[in-house]
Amino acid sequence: MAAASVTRLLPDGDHELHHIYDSRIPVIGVGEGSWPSLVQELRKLTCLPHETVQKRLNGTRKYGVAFEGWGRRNREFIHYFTPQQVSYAYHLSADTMSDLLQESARARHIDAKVLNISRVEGGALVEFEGMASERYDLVFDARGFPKELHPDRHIDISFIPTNTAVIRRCPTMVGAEGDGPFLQPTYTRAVARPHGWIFVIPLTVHTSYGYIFNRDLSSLAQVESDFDAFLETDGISEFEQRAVIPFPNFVHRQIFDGAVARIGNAAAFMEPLEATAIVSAQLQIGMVLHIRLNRPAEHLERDAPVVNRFLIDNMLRYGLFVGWHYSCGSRYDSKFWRHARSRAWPRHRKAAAPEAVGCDALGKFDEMIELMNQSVIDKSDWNRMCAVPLTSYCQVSQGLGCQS
């Protein structure tokens, strides 16, 4: 996405662009949901009609997230994109999206393992395995989340109570619609289960299932057993086991330093409950390129810390929004849900305290909660945002039963 964005914004080719990837790292197929902004973004990056893009992605049109068994009310509710039943995102195949964007990047594609990326005088240095190092003016680091968190480099958002995903691929549940794209409205299902929750993402070639849980509270065997039981109730008898992925929920303290921009899971990661990964990468890439291409170079030292703080603040707002989903528990009075509601979520005030993170994401989140709980919301506030719009907060709050 970064390489395709550079190609679009610098069409004259007066630069040398390298797209570096390691083909030995497989595409697992996590993060196959998105937000509506991606629909327009892919149209701009590929110069292809929306219908063609959707077909290439094996995609369906995602109109929101359907929650099952979350909150105090123990009922189903949908977090719609707004305008409701008009705005939609994509459910997409991760591997085909990568191919589509690579075609749109006018770059030299380099298949190599990157050993290290560091800022040096006048740019950044990339060190390779078995190749000479290269110096660049700007590097987008998309190598994924760290194996371990370090307090001096990472903000641990431990108020999100999950840390592992079991990914399975099952037969498709949507029917073909001839040669055109699949147009029926679809929703990502987020189903509360005793050990966490399960996502269900319908694509035209398969259905992605993922069980998101906490490995410190539940064993893999317990989760696999409950996963089997759930698939049986869904009428699924066969599946492909894709991966078991441990993950941290975190935000990097140095997303952008002027020469190196961490993007995607290298910048921040949080469980996929609200599909925040791709939309976060869009923001990170867009902000960095806007500054680098539209501001004089002599302002970079002053601009970079401002951009970095803005990106950290926005990622933490996403994290608070996701973690807040657990504040009202679920239909299950299990070890996981007691921990999520009573122990993990209450940590958010300390974890996101301004003195600990260097921004006031927590204050803005509190303001949004207070605004949402007013008996009458003034029209001037209808378009307020805290990473996501007020309408999202209201829908989720009412669905969970946590409004005062």
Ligand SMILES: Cc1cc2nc3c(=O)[nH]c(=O)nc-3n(C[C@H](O)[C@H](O)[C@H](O)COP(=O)(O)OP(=O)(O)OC[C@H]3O[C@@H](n4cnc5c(N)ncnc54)[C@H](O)[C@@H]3O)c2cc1C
The other form holds:
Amino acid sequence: MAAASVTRLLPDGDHELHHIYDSRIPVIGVGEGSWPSLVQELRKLTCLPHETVQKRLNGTRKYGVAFEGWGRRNREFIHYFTPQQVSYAYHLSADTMSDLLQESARARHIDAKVLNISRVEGGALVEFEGMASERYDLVFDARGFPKELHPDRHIDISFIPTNTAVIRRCPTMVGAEGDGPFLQPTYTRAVARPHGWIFVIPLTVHTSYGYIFNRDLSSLAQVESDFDAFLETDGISEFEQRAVIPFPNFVHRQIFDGAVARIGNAAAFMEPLEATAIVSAQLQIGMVLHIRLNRPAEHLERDAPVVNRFLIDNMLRYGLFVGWHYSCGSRYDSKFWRHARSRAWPRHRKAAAPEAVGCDALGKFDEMIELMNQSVIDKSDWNRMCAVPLTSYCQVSQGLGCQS
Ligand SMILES: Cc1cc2nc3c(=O)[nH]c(=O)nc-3n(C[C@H](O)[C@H](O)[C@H](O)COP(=O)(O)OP(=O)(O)OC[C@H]3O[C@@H](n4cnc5c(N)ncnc54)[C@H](O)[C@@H]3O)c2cc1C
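Following the display of the form predicted alone, present the structure of the form predicted in complex with this ligand.
Let us now look at the entire complex, which starts with that chain.
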């Protein structure tokens, strides 16, 4: 996505763009939910009509997330994008999206292992295994999750109580509609389960299922067994076991230093409950390119920390929004849900305290909660946002029964 964005914003070719990857290190290959801004972004980056993009992604139109069994009320509710039933995102096959974007990136592809990336005078130095180092003006570091978290480099946001996913692939549930894209509205299902929750993402070629849980609280065998039971009640008799993926919930303290921009899972990650990873990458790439291409170079030393703080602040706001979904528990009074509601979520105040993170994401999040608790929300506040719009907060709050 970064390479395609550079290609679009610097079309005249008086620069050299290298796309570096290591074919021995696979991409994560999940990431099948998105936000509506991706629909516009892919149209711009590929210059293809929306219908063609959707077909290429094996995509369906996602109008929101359907929650089952979450919160105090034990009822189903939908978190719609705004405006409701107008705005949609894609459910997409993750591998097809990188193929599509590669076609839009005019870059030299280099298959090599990067050993180190460091800031040097006026740019960044990339060191390779078995190849001479290269110096660049700007490097996007998209090497995926850090192997481990260090408090001086990463903000640990494990107030989000999950850390592992089991991914299964099942036959598609949505039929083809002739040659055109699939137009029926679809929703990501997020189903509360005793050990966590299960996502169900409908694509035109398969349905993706993922069980998100905490491996310190539940064993893989317990989760697999509950996953089997769920699929059986869903009427699914065959599935392909895809992967077991451990993940950290974190925000990097140094997302952008002026020459090196961490993006994607290298910059921040949180479990996929609200599918916030691709939209976060869009924001990271967009901000960095905006500053580097539109602001005079002499401002860079001053701009970089401001951009860095802005990105950390936004990633934390997403994190708080996602973690808050656990604050009212679920229909299950299980070890996982007791931990999520009573132990993990209350830690958000310390983890996101301004003095610990250098920005006021927590204050902005608190303001949204206060706003919802007012008996009348003034019209001038209707368009307020904290990572996501006020409408999203209100739908989730009412659905979970936060105010009851
Ligand atoms: C269970 C789960 C569900 C998810 N669901 C969603 C979702 O619904 N929506 C969403 O937006 N996101 C989702 N995500 C997030 C998704 O993982 C990311 O959006 C997406 O994979 C972006 O990853 P990335 O490119 O940052 O890293 P990766 O996919 O890990 O890619 C890393 C790349 O860097 C290269 N690389 C790594 N190390 C080196 C090295 N030393 N030298 C050279 N190259 C290197 C690799 O070859 C690879 O190409 C989910 C994640 C998980 C775990």
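Positions refer to the first chain, counted from 1. Nothing here was measured: the structure is a model prediction, and the numbers come from that model. For clarity, a rigid core is taken as the largest C-alpha set superposing within 1.5 Å between two forms.
Remark: with the core as the superposition reference, the CA shift of S380 between these two forms stays below 2 Å.
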